[in-house]
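Heads up, the chain below is alone and in the form predicted alone; it's given as structure tokens.
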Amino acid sequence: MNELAAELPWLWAGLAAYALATFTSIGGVAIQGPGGTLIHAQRSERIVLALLIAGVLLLGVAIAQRWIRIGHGPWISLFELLMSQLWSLGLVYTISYWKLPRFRPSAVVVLPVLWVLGTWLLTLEPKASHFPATYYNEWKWIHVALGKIYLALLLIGVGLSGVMILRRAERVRSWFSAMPSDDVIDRLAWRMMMLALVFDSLMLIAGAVWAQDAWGRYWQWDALETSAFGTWLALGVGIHLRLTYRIPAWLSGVMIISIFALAFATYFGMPYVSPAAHKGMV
């Protein structure tokens, strides 16, 4: 435990900041409505933004501490993958929260997702991992970076989709009264999905180049690669359906959340059950 003492307090503090941001965002939208409490809602949004920034910074310090302690980036074990994803997802969402103030109430959907990951992380053993020789490759870094942006864009789309679905419930409809119409939210959500498709495609290409350098083949159709390709197809089909047909907002939201669920299972599940050479816990 002594060797972990330098890194775990920063990790716990970062997760606590995310938790406080979650509760503050829910409280902020709950008081916003036709009764004229916009000032209080805006104040809570500033607090949420500050807590998100704090969470990202604290998790960044935790990652740096672990990197120094074990001698390589936290990309191998499930514990490390979750920790680095909580940082990258939080970073990209914090930027979108800052730059898109009209869509900030979507935090009541996004932040609980982050806390599902955070709770999962707290159940895992934080033991040091082994960094295989095949991971010393510049294409591996490009592959990882593109994947993090891709998943973060999907998460933003999930937040917007959740708003379109929750608006169907009379009890919480006032939470999102300050947000644009479902048509506007839907268009922005699918723009995020289109960007996600771009980064997903680049991630697969970078991963194939890395695989060629590391294992002498671009593609092998193992469980992880097949699931990643299936997710790419699902994302492409979803975008095609959205552009071709007039889909109700709630169904559009369900499509986006389903695609994210498939990507989530691919990203956080397949690397640890696949016999692939680049599986987790190598």
Second form
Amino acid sequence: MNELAAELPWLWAGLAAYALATFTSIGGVAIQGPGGTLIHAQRSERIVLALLIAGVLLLGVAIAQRWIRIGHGPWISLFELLMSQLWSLGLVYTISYWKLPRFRPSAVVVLPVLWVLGTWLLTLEPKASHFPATYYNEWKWIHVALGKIYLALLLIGVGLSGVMILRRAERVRSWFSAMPSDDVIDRLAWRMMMLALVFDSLMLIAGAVWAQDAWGRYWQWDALETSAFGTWLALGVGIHLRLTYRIPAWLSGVMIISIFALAFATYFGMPYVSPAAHKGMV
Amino acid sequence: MTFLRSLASLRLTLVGMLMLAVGAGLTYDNRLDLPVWVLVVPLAVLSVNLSAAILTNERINRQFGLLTFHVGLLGIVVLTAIGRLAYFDAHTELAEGQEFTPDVLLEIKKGPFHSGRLDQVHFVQGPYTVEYAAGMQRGLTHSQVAIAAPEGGLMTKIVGDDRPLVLEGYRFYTTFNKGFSVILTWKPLSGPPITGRVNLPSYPLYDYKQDNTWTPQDGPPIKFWLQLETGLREDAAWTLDARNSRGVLVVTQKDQRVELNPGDTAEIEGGSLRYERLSSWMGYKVYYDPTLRWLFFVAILAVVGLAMHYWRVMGSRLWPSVLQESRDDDKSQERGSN
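Can you swap the form predicted alone for the form predicted in complex with its partner chain?
Time for the whole complex; same chain goes first.
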């Protein structure tokens, strides 16, 4: 029990920080200042930024504690994957939140997604996992790091997409009045998708090199590979669809969210479809 | 030219991509009963479409980054096809002290144009260790092999798991399939003695079934099983190492049951059997694809092209306006808080 306690308090504190950031961001856009000014929103944004930074730091400590406890990084079990994704998604989103103030209201879409992961994580057992021999390969680091950036870029795109869709609803339209037009948001969202395609491609290449060294084949259409290729292809289809047809903003948003859903299923759904995926042969 | 332009249509690209998505979905889990055409047809459609686009679409062929990316994609498809035509895939089991020769390969699969220098591949299998964590979870494998040293003679190399032995482009991967072997000498009542090696089933996968039969030339079939002491533990970490293992050979013939330690001899019907020593064998997966390195470089080149293109697009159009708006916003926030 004592062993488990090492990372859990930090994890709970990190998730609490994310939860507070979620509520503060919603309050910040939903509760307008006198005369409709955004002063209240601007103050809340600073609080959200501080809470996000705190959440990332606390989750970083939780990961380090677990690493020390079980002797390896968060690579194997779903508990570890969720914990490390919450950290990396939070980190990349915090940077974008800090650097792009005009797009901060999109946090009301992004942070609840993080909280879906957080709630899921709380239902899992933090038991120690076995570190397979094939995970000693150095390409794992590159593959995983690229994958984290890729998913985080998709998440930023989801936030922007959510704004484009939510703006259709009369009740919440004012939440996003400080944000640029749908046209600008749409272009930025697809730039994120393009960047995601670059990182996704690099992730697949690094994964193929790892697989060649670890399993003696660079590609074999296993559950994870097929799903990852499907997501890469979906990104390509989305970008080409946008080049070919004039897509309304809301539909553009639906496309981006669908691509994210595919990527999400690849990361967190495939371990249920194929427990052997990326775990090496016994 | 009109025909080429129609072949370069973005709508055809979308159709090809959707066909490829369906093909990939059908190929899920590497189904062996599926015809290869489910992937070849969409890839062929996309290759024709892409080639035509590279030739006719100025948005592609006048932008260096985008051109590099699309040519790279085409290169990946071509190299993958060449790889499938020239590949080689097989398995082998090598006992300690045994030299690799092509005739020990099993389950050979190869492309029609495979022409590697397999006959130039030489190495000798040495001992190995395999680490196990509690719960019989396999860890690192360290397999010693002796290969020719550049300055002459032999040098030892350790391979295992994610460190294949690469000789003449052939990659030898250790596998979970490994076990023990016994060296036996059969001395018939008349004639010269015969020494042979018999591999036992994979260990510890079949630790309950370490038996086999050896039929020496002109001799009777000899059934035996091996009583092993390897230090195997279910509840704690242990290391599989034939050098630290003991094996008692139990020979059964008709009503006769004999237990032999290494060096022991037993008289059985038709002659005598000597149990020389306990040894081990390692199973390897052998893989060859002459395009691997080229695939890597072309794929990286393609992504670098794509990154260059996006860097230019983002730098010139969107980011300045977005960042400018952000800076303006920061200033207004500062004014608001003052």
